[in-house]
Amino acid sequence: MVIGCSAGGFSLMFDILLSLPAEFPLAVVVIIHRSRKHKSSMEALLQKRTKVTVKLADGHEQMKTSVVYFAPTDYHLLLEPNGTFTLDCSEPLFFCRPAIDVTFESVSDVCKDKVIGLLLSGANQDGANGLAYIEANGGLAVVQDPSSAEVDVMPSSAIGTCKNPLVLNNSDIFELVSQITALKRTLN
């Protein structure tokens, strides 16, 4: 499942990820638009709370279930085909790096229908296209309803790129994440 959001959109994320169960049968990676030029200690502070693992992605590092995978700030977070993940340092894509976008098409190609992706409250376009490429390529695409967004340009942009997107209210998104658990415990 990759998770990504900007302004407006920390909130759900953190709530989302504290209601990951410990077992959560999904590798997860988020890409948040952050700055820079301040250190943040996010994942820190939501490894204290959360039941799965949380973390900042690290180059060469093999994607695991029930571990939550930061982009670091300043880098795209690109998956090959091996299940590593690579860090890169190109040019911004929406003025931002880590770029949704970016992260979305590289997990998708790697996952193909198996990947899950996530938008949520935004001011920019990126991950529109990002999402609309899991959606081609048989993953789920949902997204944040714009009217629960606080800032609904992202998700808006990702409703009209998509050709048939999931769109969710906050607590269908919980519902969701439940279910993606409960499914799984099925099939085992």
Contents of the next structure:
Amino acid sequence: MVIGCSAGGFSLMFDILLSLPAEFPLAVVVIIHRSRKHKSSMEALLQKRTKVTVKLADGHEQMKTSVVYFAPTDYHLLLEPNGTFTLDCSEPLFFCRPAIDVTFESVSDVCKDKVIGLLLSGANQDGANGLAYIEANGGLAVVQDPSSAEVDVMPSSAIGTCKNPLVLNNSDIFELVSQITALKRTLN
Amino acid sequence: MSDFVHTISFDDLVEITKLIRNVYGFDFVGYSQASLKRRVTRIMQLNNLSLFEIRSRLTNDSAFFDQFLTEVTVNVTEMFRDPGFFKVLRNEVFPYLASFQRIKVWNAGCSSGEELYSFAILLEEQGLYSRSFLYGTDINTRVLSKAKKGIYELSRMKQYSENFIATGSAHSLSDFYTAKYEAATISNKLKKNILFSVHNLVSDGVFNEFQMISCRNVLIYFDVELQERVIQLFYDSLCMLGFLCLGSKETLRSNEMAKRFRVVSKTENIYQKIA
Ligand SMILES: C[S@@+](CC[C@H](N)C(=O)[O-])C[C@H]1O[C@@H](n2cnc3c(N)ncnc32)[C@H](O)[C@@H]1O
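Since the structure above is the form predicted on its own, I would like to see how the form predicted in complex with its partner chain looks, so please show that one next.
Then the entire complex follows, led off by the chain already shown.
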């Protein structure tokens, strides 16, 4: 599962991560826009309260289920065909590095129809193309309902770009996430 | 990249990599597949080329390959990128470098030269430049010719000046370049002891002995095996007690190598060869 969020989306993203059970059956990759000038301790703060492991993604690190990976500031985050991460310092996209589009597309290239892309509140169009790409590769494209987003530019442009995205309000997003765990339990 | 027409699979990428190796002798085998795929897709989009077309252009058109080589690797760079790194360099590495009679610096994967000129400025500032010599190398001839000119967009200097201030310098960056129209030209006195030339980290070997080697944001694109080979090359090219500087996301991972270096700065990934 890949999550992209920016202005106005942080607190919902926190709550989603806090809701994940320790044995959450997917790996979670989170791309947020934040300034490189400030050292952020977001991951450490979250880790204290979440049941899943939360960390910054390292280059060459193997992606694993039940772990939440944040893209480090000032690098794009890519996924290799062998399931390891690569950090990439190429040009920013929409003035953003990490950019949501870059990671959404890269994860989709590798995981194809086994990807859930979730795009939350934000003030630019980053993420829209990436989410459409996930959708075209057979993955599930989920967008926060613009009317429940604090800043609706990002979800609205994704809805404009994707063919048939799943548009969910906040409580339905939590429902979806808990269904993922439940479904996995049933399959086992 | 919502354009789904100009795209390739990882299998196609392997084919292209083989083709390039056979025709031009450049080996991209140990490079990040995810990054290469992104770059090749971008080249196809910009030039409106199908997979078939890009393969035939690569086979038959060496001028196109030149352009391809420029685009397929990531050349993004800045002056004084990661100011914290340059601060540690000034405060903890340069006092040590000062004890060497001659200071030879190798900036591997120097791109268009911004990083190398940053070193030159720092050495000049510390009164060490006159006994230093700096080598900048890259695989990409286009970025190297930009590096030799040492002319950068004036609009970028604002960010670079902020970086420079953040390194804790008492100087102003404008002491080291002249501004004319939209261009900032690095002072000639800083270009005296500098040489830019082609060197491929994958296929070329040791060419000198250095007191300091800096290779930043190059190894992030290499797989573990290639990374280790290149680190060995750096080890072999360093004098005893010489310094190795890596990028902010690059560390000495192998235990074998870690034993031969002392960690000077854990956060900035600066090492000193001790065995
Ligand atoms: C992202 S830039 C890094 C520039 C600078 N060191 C910095 O950190 O700002 C990476 C550079 O490595 C060069 N490069 C890639 N493969 C190389 C190789 N095999 N040998 C030498 N240079 C290489 C690329 O051409 C590019 O200019």
